[in-house]
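Below sits a lone chain in structure tokens, taken as the form predicted on its own.
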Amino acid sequence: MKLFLPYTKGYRLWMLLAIICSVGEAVLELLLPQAMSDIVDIGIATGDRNYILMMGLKMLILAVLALLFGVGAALAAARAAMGFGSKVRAAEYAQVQRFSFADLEHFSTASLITRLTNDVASVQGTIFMATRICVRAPVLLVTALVLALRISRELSRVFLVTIPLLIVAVAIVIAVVGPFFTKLQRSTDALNLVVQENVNAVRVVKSFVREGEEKEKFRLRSEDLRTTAERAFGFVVSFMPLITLLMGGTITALMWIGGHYVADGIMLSGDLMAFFTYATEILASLMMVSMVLMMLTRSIACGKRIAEVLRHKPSMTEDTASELTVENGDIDFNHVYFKYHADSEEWNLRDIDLHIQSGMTVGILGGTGSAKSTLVSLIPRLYDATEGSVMVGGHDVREYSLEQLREGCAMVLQKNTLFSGTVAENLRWGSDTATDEELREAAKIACAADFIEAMPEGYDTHIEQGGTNVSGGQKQRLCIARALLRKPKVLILDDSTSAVDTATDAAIREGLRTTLPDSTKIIIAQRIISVMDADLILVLDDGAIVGQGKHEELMETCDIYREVYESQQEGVEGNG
């Protein structure tokens, strides 16, 4: 409770006002039983029409009045409620955006996903509830139970043996469902995960022909959801029958011990009439609440897997982070260890000590798994380096804000990712306020300029959720133009240009070379003619660098350079 409190702020008098309203409706609803006994016993028994048709309008105004409150009740309990999901909404998705790949490998894109939008609409939804019904039924159930004392103490009896048994039965069905609501939540975030993983693969899927192998792994996971969910919404449907066989049992004694009063005399047939009425309410109210208290739990299952999202400390922070911006894309890695969870035995990276000039080109190469782009995810600090440290512009790179470092450093990744939206939208990703001659100019760079423009509408074409109406070296380049549109001091490209043909590659480098000379430009690629004129190559094995330098040194020192470089020339020489 003290963690979403603050989140009530702005809509806590909407939840005064409701709570207002929801007493008003109350009362007013009580007073009908009441005005309806009198007619019975005085009108009717005097045959005094005048004061039947007085309290007959009584009692319209009092609906009218109830019905009026109970409209401010929903509308301001409404509005209570959807605005406090909305910022608890809100600072989750802040709070993710602040998580590192390793704070959102911990939780999973999926249960992410049910957690921002399944678990929050639990949460609210329970609010709404609990702001109309858990003010409407406890003043409801007192005020009845008190008027009802009021008109036969003897006949109250009967609520002695009802509201005990009635609280029983909740108590147990709350224990027993409380485990299968947090299953649930668990259930749909497996199901979450296969969806998401088959229209992300959906390609992959139909090209190795799985869809039905996909269609099966759906199912099992939706049948596991389907029983959990049919267990844990079976035992809140099962407690129905019992409400009505209580209710039915408490009505049907009432009746017979209430006509017997009548019958003796001691109690008149219009406050009997009123006692029915009020022992409703009070079945009623309790029914409601036991409803609430079921809804309850599993909003409380969602709320503590929201609260681990909000309470999770970010495993990348910016405690030491100045007001430092990037000057000069100088690197320094100094004997940096690293590894992607912290029990385990192997290094990722070991001892990685390298120094890079600002304005150099540097080629990294190295088989699958080598740990290339682990180590240039270090740099924009995508992950932190275990042990040693990263420094770029002559600082460290924990002593820049992440804004700020990442404004300085552009990165390409291997998975290109496009928007939906223009093609112009889409490079504005690298600077929101470049000009249409600018975004010319970086997808000239990009050799981009001229699929662009061939396209219906040029730099107005509209690109497909995740970039399905471009091929994929089309893709890359759009991703490399939106990267140097920011300009950066540190450029990196991830196997950036591995979907182009040489010619388009060579082209790339070029512009990069006399476009931004003062910036460092580190290319990771499996073709050594991509860089082979770099000023520095690193050549990675097993998460160490095993060579070093240009060209002509390599081939002369590192047996593993030559291999790859020979190997492919007679690629090259076959296909020739």
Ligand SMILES: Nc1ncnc2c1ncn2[C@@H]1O[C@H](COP(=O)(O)OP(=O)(O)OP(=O)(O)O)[C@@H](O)[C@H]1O
Contents of the next structure:
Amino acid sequence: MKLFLPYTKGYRLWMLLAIICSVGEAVLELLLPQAMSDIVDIGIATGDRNYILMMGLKMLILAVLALLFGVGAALAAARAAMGFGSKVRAAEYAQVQRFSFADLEHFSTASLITRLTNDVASVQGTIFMATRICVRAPVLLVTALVLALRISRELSRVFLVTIPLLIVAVAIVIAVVGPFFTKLQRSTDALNLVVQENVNAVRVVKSFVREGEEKEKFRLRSEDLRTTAERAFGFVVSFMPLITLLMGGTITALMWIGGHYVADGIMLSGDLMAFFTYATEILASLMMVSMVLMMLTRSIACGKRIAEVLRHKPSMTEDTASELTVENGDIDFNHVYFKYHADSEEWNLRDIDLHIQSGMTVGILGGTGSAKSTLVSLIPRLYDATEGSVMVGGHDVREYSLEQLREGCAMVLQKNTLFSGTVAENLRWGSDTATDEELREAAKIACAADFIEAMPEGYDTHIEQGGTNVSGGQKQRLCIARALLRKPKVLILDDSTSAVDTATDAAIREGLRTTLPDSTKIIIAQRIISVMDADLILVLDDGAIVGQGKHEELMETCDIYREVYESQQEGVEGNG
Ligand SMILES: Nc1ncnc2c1ncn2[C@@H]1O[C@H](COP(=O)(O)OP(=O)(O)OP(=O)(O)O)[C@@H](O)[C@H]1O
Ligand SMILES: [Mg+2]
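Switch over from the form predicted on its own to the form predicted in complex with the named molecule, please.
Now the complete complex, all chains and molecules, led by this one.
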């Protein structure tokens, strides 16, 4: 609750207005039955036509005013609720942007999407409903009760039975339904996961002809969501007849007893009419309260999930950051150990001790899963080392702000994406201020210039979301060009030329050597030929460095390297 308080700023006045209007609406509505009763008991009893007309007019004015207040209350409440919701959403989104890779994995993307949309909508909806009802219902309840008591103390005793019964019923429903609502949101998460995964990877799904299985997966989750929702809302709904029964019972009892009072002359018939209206109002307000309480149970479940996101401390902080910028491309790993999950037993990286001088070209080789990507991801601080320290430019990576560090260390991720927009817009992710000349320059080094210029609109060609309208190799080259525009001190290419032919691959490496002589270039590759001429080659196996040196040294000292080299040579000779 306290957590959400700041987001009400700027909307508190609207909230107040909604409350005032709701009070006004409720009070005016309550005056109506009194006027009605006067018409019957005074106007009709004495046959005073003028009095009846006057009171009728008064009722009309009251009704119109009540209507106006009602509209005002709804408008103000909508404004307050929607404003609050959008602020919470913005805060949550900003928080997600602060999350590190590890935090994102902790929540999962699908769940974050639900928490950003569905959960906020539910809280927002409840605030809108609750503002009016929470004011209206108590006002109606108390005033109606007072007025009813004033009319007949005896008849009011009926409420002594009804109200406690109703409260017990509501309490039971809330206790039972509450947990279902938490589960309901979790089922929504699960459904979102399937949708998100499937829609994201729709091409893979289609090429493996997995539509059937995916549909089935969707059906199961959807079914699960349905049953949970049915159970939650079903219970709420089955509660409705109970309420109706209680209301019917109350009215019948009132009629029975009240009828006798009127017959015995203890009570006026107009008073009984007014009493009925008040009784209905009392019961209706109790019903409204119970509805709001049920909505609230759901919103609390949603609110808690939002709070989890807002309260989650990003696992990567910039507490120790200073104004430093990356000055050179020296890289040092000092006995680094790393694991993705604190509770897993195996290290993903073991005792990495590595010293790279600025300007070197470093090749990294190793089988799949040998932790090549993991190793380099510690340099731009996509993850933090669990033990030991990683240094760039002579400073611990934690001494830089993330922005400065990543400005200095550009990484072309293994799984890269382009965004919808033009080629030029995509390249400018590397540097907002790059001139057209610089774009062309970077594209040339990445061997992307030729195909970009061959495209119908050159640098203004539109790229589809995810880069689906360029080939794999073209996409890789665009991603390299994008990183080059950073003019980084450290450039990391994680298997970034795997879809590029060997000649182009060599041309790109040659271009990097001549244009970025002082920057450190780290190249992860599958083909030894891609890194053979590097100043330093690292061989990784199962999270540890098992060999480092130049090509000739490794041929002598590292068995794994020699074996891989020979097998790849055979391939070449076999093909040739
Ligand atoms: N986000 C992650 N969470 C948990 N474990 C991970 C994560 N990413 C990788 N791993 C694990 O860490 C190990 C090393 O993975 P990594 O991606 O670094 O290998 P790699 O050498 O880059 O492989 P490849 O050549 O296929 O790209 C693998 O066993 C993998 O299961
Ligand atoms: Mg990898």
